[in-house]
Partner chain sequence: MLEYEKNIRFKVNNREYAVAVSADESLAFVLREKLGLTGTKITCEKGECGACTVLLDGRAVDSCLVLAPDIDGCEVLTIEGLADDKGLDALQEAFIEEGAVQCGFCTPGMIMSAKGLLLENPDPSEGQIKKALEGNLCRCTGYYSIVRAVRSAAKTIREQASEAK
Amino acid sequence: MSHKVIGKSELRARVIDKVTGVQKYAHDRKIHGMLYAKLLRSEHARAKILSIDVSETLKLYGVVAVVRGEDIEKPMPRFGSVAQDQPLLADGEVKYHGEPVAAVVAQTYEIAEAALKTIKVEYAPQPSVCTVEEALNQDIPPVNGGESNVFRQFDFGWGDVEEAEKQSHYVLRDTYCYPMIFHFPIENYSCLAAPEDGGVVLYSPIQHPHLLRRVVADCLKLPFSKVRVIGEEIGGAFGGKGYAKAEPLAAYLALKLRTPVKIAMDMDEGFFMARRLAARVDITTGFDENAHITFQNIIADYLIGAYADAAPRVVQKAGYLSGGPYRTPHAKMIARAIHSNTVSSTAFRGFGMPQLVWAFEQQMNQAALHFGMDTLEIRRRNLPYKGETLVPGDIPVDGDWHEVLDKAAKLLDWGKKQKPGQGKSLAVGIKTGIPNSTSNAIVKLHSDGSVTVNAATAEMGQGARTVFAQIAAEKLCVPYQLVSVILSDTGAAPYDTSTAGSRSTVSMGTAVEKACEDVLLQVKELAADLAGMDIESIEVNEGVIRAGEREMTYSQLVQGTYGPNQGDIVGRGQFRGDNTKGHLLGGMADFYEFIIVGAAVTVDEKTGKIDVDKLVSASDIGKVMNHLQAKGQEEGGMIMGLGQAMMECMRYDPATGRLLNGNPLDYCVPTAMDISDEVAGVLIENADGPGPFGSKGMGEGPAIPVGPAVGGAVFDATGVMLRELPITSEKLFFALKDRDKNKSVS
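Single chain coordinates (the form predicted on its own):
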């Protein structure tokens, strides 16, 4: 089926404003009479607060108020999307380096920042935990009291793992580690709160405006109707701006002082706001004599930080799919969310799956070596076919994953002879969308034939505003240029669960599609009334309404119906995900996001230096909505994954628990000089997805398997298997020394 708008490379909405610096962000917003708040942050990872002296601070010109934890009513208001455990300000103790202990509110940003230096805090430092091993050490008091640091444990599985292990031809056991990683958005964290109509309005670059409304309302004991969230344009998020951070405190200060209050942070402060979950994955996999997986036994320990944020849901959802994309007849999975004295972790592109994919894909490479088998072949033998069961009780495999594998291998010139020091590898990435979710949309057909789409999805770089306009233009047969899209205002847009999980095109796109269908139904009803005919006799084709011999445009119909005052036809649409009673995640997956990434590398064994010569990807996408945007998502995701594979890591001082590289100079991310020489990809369209025109979600997938793709290529080039990210030259250098030492001994 040919489409007029869908699949075309329409330029992303507002892209010119962004690249030319015209676009305004939350940091730029000003409201008359607003005040500025700056946060004093703890220098300790764990400590009792003995006193906070603000007497000198209050004397400073331009300082309006100083708020400490002890100044806030008790019990301390707390917030969180999963658990209401995070205080507005540290409540008698600090639990991570960088936790806010006081807020200075002043007439200018500069005054507030300078005033922080006059506050005197006396602490009593306590032993802190920064690693999985320390967090599970019973000799150190748990971060949040209780019996242990295990906040929540999730158990999954099927079959008989113990018996399968006895019957297995080969059993491989190993442990893999994944570091803490910062989202590194270029736009700093900022928000503005203002009293409004007995409540508060929040301006924030938030991914989930309706969720933020709920969290702030619960924290401050306000009705939902008294909390309005206006989502600002987002300058980088990747999951790190999905959940409440400084917004509850900003709302509290605005209501307390009865004036708008803005919290604007610098880039260094972002390192104290969010991170990806670190993980230690113990994985045991069995194989039969033909290298088919017989069972998997996995314990995944995720280090979530001082407070829950969204991390427990990340752990649960990833643990559910911890067997990966392979046919696994017997499985046992334990996923644990473990507290530590570090900044809280949250959602990040891939939602817990990069940690697991790093483990089981490296293990597949090791298994191939044992069987003397090509690493492509061992994956081909274990990937299920379309319609097969992946996780019992969930949707079957929804794509031709073998086609994806073959096309990725072709892009990487699989089988082509390599020079010494060169290696290549493929790695499989997978994740599910958000189950049991809801999206609502409103589409308005105006009297001049133009269209407005209203949705609560956040535009965070994925191009939702453009794609929704394309869907509406295609369904209503109007020019793309006549469609406007308004996003992310809880006071105007109907409810949406979230902008996450690669769900926007599938879920909100479906809601937009259904709203357009509602518009078309109303068009037929109005035309039938106007023409005095039955609705079954009305045809709408290519934007033209036919009522017998009479033809009308949308504009003529609406103006003919409503007269000189004109009017709108308002359509409503809803998407509702599966809600299976008793399902471990609340419902079955809407789709599988499936991708294969390949890497070709050259290793200098004298120095350990790794050059990534080529990165490729093949994605099971269902249907491409916008080729230019989809290509950008794939390439951008791979480059992000490359940084996380080879350089990114938040480093904490083991003695003090202080973050050592929490700034853009010491925390390394890829530059143009680090990007691979060649980046290529293919988008596989079989129109077999649940979204509009057969689409599936995409965008998160490319960042998931880059680590094991690079790690596997290094293994292919050197025979050295690394089990901890990032794969730095230094780490590889010493591993090569150990390899050579062992060779000489043998």
The other form holds:
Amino acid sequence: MSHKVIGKSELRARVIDKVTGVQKYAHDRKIHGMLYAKLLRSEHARAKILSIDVSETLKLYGVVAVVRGEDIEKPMPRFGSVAQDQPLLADGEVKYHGEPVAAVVAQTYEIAEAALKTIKVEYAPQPSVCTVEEALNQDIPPVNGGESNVFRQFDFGWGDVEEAEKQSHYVLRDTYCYPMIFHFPIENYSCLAAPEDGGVVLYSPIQHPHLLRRVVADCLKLPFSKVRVIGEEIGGAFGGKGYAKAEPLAAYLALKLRTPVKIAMDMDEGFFMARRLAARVDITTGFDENAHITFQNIIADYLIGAYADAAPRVVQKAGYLSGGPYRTPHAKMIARAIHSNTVSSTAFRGFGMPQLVWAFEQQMNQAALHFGMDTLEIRRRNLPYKGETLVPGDIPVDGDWHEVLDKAAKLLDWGKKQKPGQGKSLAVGIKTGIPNSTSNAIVKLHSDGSVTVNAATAEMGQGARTVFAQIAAEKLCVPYQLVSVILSDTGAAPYDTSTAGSRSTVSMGTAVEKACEDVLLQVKELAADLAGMDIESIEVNEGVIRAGEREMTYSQLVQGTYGPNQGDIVGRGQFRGDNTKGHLLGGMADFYEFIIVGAAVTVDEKTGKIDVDKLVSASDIGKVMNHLQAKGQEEGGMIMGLGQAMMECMRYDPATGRLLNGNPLDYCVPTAMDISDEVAGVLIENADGPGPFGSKGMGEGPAIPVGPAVGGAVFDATGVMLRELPITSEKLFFALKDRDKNKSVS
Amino acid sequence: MLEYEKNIRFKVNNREYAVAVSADESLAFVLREKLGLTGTKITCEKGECGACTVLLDGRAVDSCLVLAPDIDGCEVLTIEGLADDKGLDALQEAFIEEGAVQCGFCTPGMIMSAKGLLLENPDPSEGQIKKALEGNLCRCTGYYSIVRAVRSAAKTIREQASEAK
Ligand code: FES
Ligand code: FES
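Next up, the form predicted in complex with its partner chain, please; the one we just looked at was the form predicted on its own.
What follows is the entire complex, opening with the chain shown before.
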């Protein structure tokens, strides 16, 4: 089927605003009477708060209020999407370096910031934990009380791993580590709350407006209808802006002071907002004599930080798929969410999968060496075909993954001879969509024939706004330029689960598609009424309505029905994910997000310097909705992955538990100088997805397997297997030295 | 808190402004808070991210590091002043064409840095483009599309210049 709008590189919605400086973001928003709040943050990883002296602060010109934990009515209001565990402000104790202990509200940002320095806090520091090993050590009292720091444990599996191990020809056991990673959005965190109608309006760059509404309402004991979330255009989120951060406190302050309050963070404070879960993955993989996987036995310990945020969900969902992308007859997986005295962790592009993929793909690279086999071949042998079971009880493999593998290999010139120091590798990235989710959309056909879409998806650069406009334009046959998409206002848009898990094209896209179908049905009904004919005799084609001899435009129909310049036709559409009873995650996946990334590197053996010569990707995405945007997701995702592969890591001081590199100078992310010389990608379109026009989710994929692609390429070039990210030149330098020492010994 | 105030006059996007500034205010602050030109973004305020890049007398600078009293008599070009009655600047066009904009937060600074580069060097190599944009962080695009956009804009500008001759 040929499409007019879908699959074309239509102009990104609002891109003209973005290149001309017209686009407004959260930090540009002001409301009359607005006050600024700044937060005083704990210097300690863990401490009792003995006293907070604000007497000097209150005397300062321009300071309106100072609020400490002790000033808030008890029980302390707490918030969180999984557990209601985060206090508005520290309640007698702090649990991580950077935890807010007091808020200064002032007439200007600058006054509030300066006033923080006048607050005197007396702490009694306590022993803290900031690694998996420390957190599991029983000597230090658990972060949140109770028996241990293991907040949740999830057990999955099938078959008989013990028996399979006995039967296996080769068993490889190893441990791989993934560090804490900061999302590093270029737009800082901020939010603005204003009292209204006995409740509050919140302006926030938030990915999940309805979820934020629920969390704030629960925390402040308000009905949902009295919390309106207006999601701002987001300047980069990547999972970090999914869940409530300072919004409950902003809402509390606005209600208390009866005036709008803005909390604007500086960049360094972002490091205290959210991060990726660190993980230690203990994995045992068995193979038969032909290098077919016989079992996987995995314990994935995720370090989640002081409060739950969304981390337990990340651990559960990733743990569920920790058997990996390969045919696995027997599997046993344990995934644990472990508290620590570090900033809380949350969703981050890949939702817990990069940590696991790092482990099971490095296993494949090692196993290939054992079998004397090409690393492409061992993957080919183990990848399932379309229709095969991957996880028993869930959807079968829904794409041609072998086609993906072959195309990626081709892009990487697989088999071509390499010079000394060169190496290459492919790595598989996989995750599932969010199960049991809901999206609703409203599509309005106006009396002039133009169209507005209302949906609660957030636009954060991923391009959802553009894709929804394309879907509406295609379905209703109206020019793309005549469609506007208004997003993220819970006061206007119906319920949506989240902007996460690469779900929006499939889920909200389906809702938009169905809302358009609802509009078309009403068009026919109204035309039948107008013409005095049966609905069956009405045809709508290419935006033209035919009722017998009579032809009408949408505009003529709406105005013919409601009167000159009046009326809208309002369509509603809904997507519901699977909710199979008894399913461990609440329902089966909507799709698998499947990608292969390849890297070619050159290693300077003398210094350990690694040049990434080429990065490639091949993604099974069902249908490309917008070429330019899809390509942008692939390239951008790979470089985000490259940062995690080669440079990024939040470092905590083991002695004090303080974050050492929470600023943009010490925490390095890729710049234009760090990207590969060459990049190539292919998007595989077999129209076999559940979304509109056969689409599947995409966008997270490319960030998932870059670690093992680079790690595998380094292994190929040097024979050195690294087990802990990031792969820095320094690490490789010492590993090469070890390798040479061992060589000369043996 | 304020040490002193100074009245300064300077041009932004070809318009004359007279404002009172204090010693510790940055150009970025003046543009955003006093002139309402919020197209210039602020992220790190330390010269690390490039989000606040503008042209100061034709050269790309981090406006968060420029002290407001020092811009008396200067000419500033911000993202808001790049397009004119004839339409978008070639760089703006190229950023759209190449898909070099995602969330768009880095975009104003990125485009202004690129503008500074092309004013100095109308035919930069790929390496020179990467080097010139090294101080502008983008977390979305992976930079490839941005480099392509700058190359393509440079070509357009050169072609337009040679046609004009
Ligand atoms: S805000 Fe000026 S360089 Fe980052
Ligand atoms: S487009 Fe989002 S930071 Fe560059």
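Numbering follows the first chain given and starts at 1. Since this is a predicted model, take the numbers as computed values, not measurements. Each form is matched to the other, and the largest set of C-alpha atoms that superpose within 1.5 Å is called the rigid core.
*Asks:* Upon rigid core superposition, what is the positional shift of the Cα of Val22 between these two forms, expressed in Å to one decimal?
*Replies:* That residue's C-alpha is offset by 2.7 Å.
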